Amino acid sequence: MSHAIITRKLSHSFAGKQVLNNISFEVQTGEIFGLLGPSGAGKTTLIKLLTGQLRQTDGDAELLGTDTRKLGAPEHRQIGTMMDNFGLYERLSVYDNLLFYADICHVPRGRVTEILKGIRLYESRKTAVSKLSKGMKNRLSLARALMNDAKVLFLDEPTSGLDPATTREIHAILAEQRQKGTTIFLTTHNMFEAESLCDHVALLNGGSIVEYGEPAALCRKYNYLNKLRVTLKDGEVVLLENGSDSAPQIKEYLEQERIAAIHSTEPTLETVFVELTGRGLD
C-alpha cells in the first residue's frame, strides 16, 4: 500500500514554544485521514508543515514521495486546501472567484462551470461572495481546494459551525472524492464527521498525538464496561453482559417482544479524548 503522506518525529516551535512534538503517522493513498483535536492543538500548523508553508523545528514529512522542505510547483499542482474561506475575494462572483483561480494555476475555464455543478453552487454562479451564507462560503471554498483535480485534499474544520444539512452535503462530496481515490486530509473537533467519514483517525492535544487508529477500533479497545444497554418498550433500561451468559435473557425479552431498542456501551471518540486527556474536543 503506498503512502500519500508521512510524518517521522515531526516537531515545530513559535518563538520558543512547543506547537507540535514529536508527530509520527503515515497516511495511505485514497483514505480519508482525520486528524481530532480542540482548538490550539497544533491541526492548523500541522497542515501548514505538510503543505511546505511552514518548516518545521526538526524531524521529517512526505508528501507524496518528496520532503515538504523541497515542495515545488508540480508537487503543488497535485494538492488542494481549504482553509477558513483562505482566498475568496468578497467582491468578486461565485464564478469569478474559481475563474481567477483557474487561471493563476493554468486550469481550463471550462472546469469552473463543472465545477460548480458538482459542488451545488452553478445556481449562486453570478452572486458576490459577500452575499453568501457561511456555508455556501464553506462549498466555494471547497470547489476552489477541488478545481485542480488535486492528487490529495487538506481540509481544516471544513464544516465548523454549519448546519447538519450543509454538513450532509459536504460530506457527500467528501465521500465522493474518496471514490475517485483522492487522498483526503481532514483536521476536525466534530466526533461524529470523524468516525462516519475517515478511514484512521489520530488525537491530537497539546501538540501530541496520544492515540491512533481505526475509529471503531478506538472505540472498542477503549470499552471497558462492555455490556449491552437493552431499552425497552416501556421505557426500562436493562445492563447485561455483552455475553452468552445474557442470550436466555434477550430471547426472553424478544418472545415478549418487549425490546424497543438494543446498543453496546462502547464509548465515543469524544469519550475516549476526554478520557485520555481530562478535555473535551470544542
Second form
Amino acid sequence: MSHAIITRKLSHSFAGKQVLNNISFEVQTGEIFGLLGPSGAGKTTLIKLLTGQLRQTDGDAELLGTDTRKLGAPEHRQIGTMMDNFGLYERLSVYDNLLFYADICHVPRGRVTEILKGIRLYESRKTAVSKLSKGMKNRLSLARALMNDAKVLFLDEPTSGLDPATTREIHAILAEQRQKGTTIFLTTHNMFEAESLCDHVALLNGGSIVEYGEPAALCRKYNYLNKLRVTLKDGEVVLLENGSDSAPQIKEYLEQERIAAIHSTEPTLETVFVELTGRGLD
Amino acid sequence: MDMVAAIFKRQIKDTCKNKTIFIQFVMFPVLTLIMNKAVKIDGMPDNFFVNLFATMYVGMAPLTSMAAVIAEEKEKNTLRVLRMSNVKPQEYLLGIGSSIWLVCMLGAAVICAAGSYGLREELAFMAIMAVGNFASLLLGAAIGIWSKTQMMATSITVPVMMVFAFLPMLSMFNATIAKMGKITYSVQIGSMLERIDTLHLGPDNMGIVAANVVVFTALFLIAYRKCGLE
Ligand SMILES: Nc1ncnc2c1ncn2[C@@H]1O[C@H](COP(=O)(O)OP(=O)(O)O)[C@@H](O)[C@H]1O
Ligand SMILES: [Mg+2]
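Take the protein just shown as the form predicted on its own and give its structure as the form predicted in complex with its partner chain.
Once more the chain from above appears, this time first in line as the rest of the complex follows.
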C-alpha cells in the first residue's frame, strides 16, 4: 500500500459551524507528514476524524485502506495516537502506566524497562504522572503511543511548549521511528519542526488546506518573497523587494554611505504561511 | 480475560492512590471500630453501630466510587484510549466493577470484624454485603456511564447516595419514611443485618433487593444504550 492515509473532500462541522472544509491530501507510507496551522485551524479535529474518534459530516477518509468511519480492532492495533496527555493515569507512576498499557497491548512486561530507558524516564519511573514536567509527560505520552509498534502514528503537537533539548529528543525518537518504516502524521505550529522533520507538509488555515508540498519546494515556490534586508549605520533595518524596483533606493543609500550590511532573506515556511494567510502561526 | 485482569490490577492501584475514593472505604470501617468501642448506651441493640454503618456504607461507597471512576475515565479520555486499544466494554466494566467490589468487600470485612458475631453470622453478614455492594455498584455504573464528566456524576450521585445511605437511619425515627424506605435495597440490607442471628430472611427482603437489582440493571442498560462508553 503506497498511501497510509487518503482524504477526499473531507469536511466537518460542529453544530453547524464549519471547522474543516473540503480537505484532500494523501500521506505516503513511511513518510513524516506535517500538518501546520495556527491554533483553532482544525488540526486536532482532523486527527480525531482520521483515528475514528469523530465522524466527519461530509467527504471520505481512509486509514490503511479502511474507511475511517469503519475502523475496528485490526486497524486500531496498527495505529498509535498521542494527544494532550492522552491515556495517562495521573495518580499512577510512570512505570505503572506503561506496565498497564504493556498488558493491554500484549507487549512483554520486560520491555517496559527498555522503553523507559529509551525515553530517559527510567530514573523517574516511580514518580506519579501528575508530578512530571510537561516535557516528561510528552515523552511518556509518546512512549505510550509507541507501545504497540504502530504502523501509523498520530501526534498532536508533540513538541508544543517544550524546551529545545526535549524537542530535539522527541525529534530523534521520531526520526528513529521513520527509519523503522513507521508513517507519522504530526501537527505543529512550529515551522522549524516542519522544515527539518517532515517529508511533506500541508498548511491548514481556517479549516482549509492552503498549500501542500515538500518544505524545501514550498520555500522555492515562494522565492519571490525573497527580500533584501538592509541594515543602516544608524541601526535602522529596511526590508526591500529583491528586484529592480529597489535599485534607486539602494543607490541612494550607497551614495549617502549609510549602509552597514545587506543580506538576502530566503523565505521560510513561516514567511510562506504569512504570505498565504496574512497572519502568523502563534 | 487478560484485559480484565490488567484493568482490575490498575484500578486497585488507582483506588489506593485516589484519596477521595479511598476515604470512602476507610471512613465507615474506622467509624464502626471507634463507635463500637467508645459508645455504650443502655438498651442499645447488639451491633447497633455495625448495622448502621454497614448499611450506610453499602448505600454510599460502591455507588459513588463506581460512578466517579467511570466518569473520570470518560472525562480524561483514558477510556477512549482503552476502547482504541481494543478493550471491549464488558471487559472494562468487569475489570473496574470487580476491582471496586473487592475493595468494598474488604471494607465490609473490617466492619464485620468490629461486630460480635459467630462464624455463621459472619458468613451471612459478608454474603448480605456482597449482594448489597453489587446492587449499589450497578447503580453507580449506570450513573457513571450516563455522565460525561466527574462533576456531572457527583451531582447525580450525591442525592441518590443520600437517599440510599440515610433512609435506613431515618426509618428508625419515622414510620412514614420507614414505610417508603422499605422498597430500597439499603433498607432491606439493614433489616437483614439486624436479624442476622436468626438467619431467617423473609422472602420480602430478598425479593425487594432482587427487584432493586432488576431496576438498576434496566437503568444501566438504558444508560449504556444511550451513551455507550463514549
Ligand atoms: N467538540 C467541539 N465542539 C464545538 N466546537 C469545537 C469542538 N472541538 C473543536 N471545536 C472548534 O473547532 C475549531 C478547530 O479546533 P481544533 O481542531 O481543536 O483546532 P487546532 O487543534 O488546530 O487548534 C475551533 O474553532 C474549535 O473551537
Ligand atoms: Mg489542537
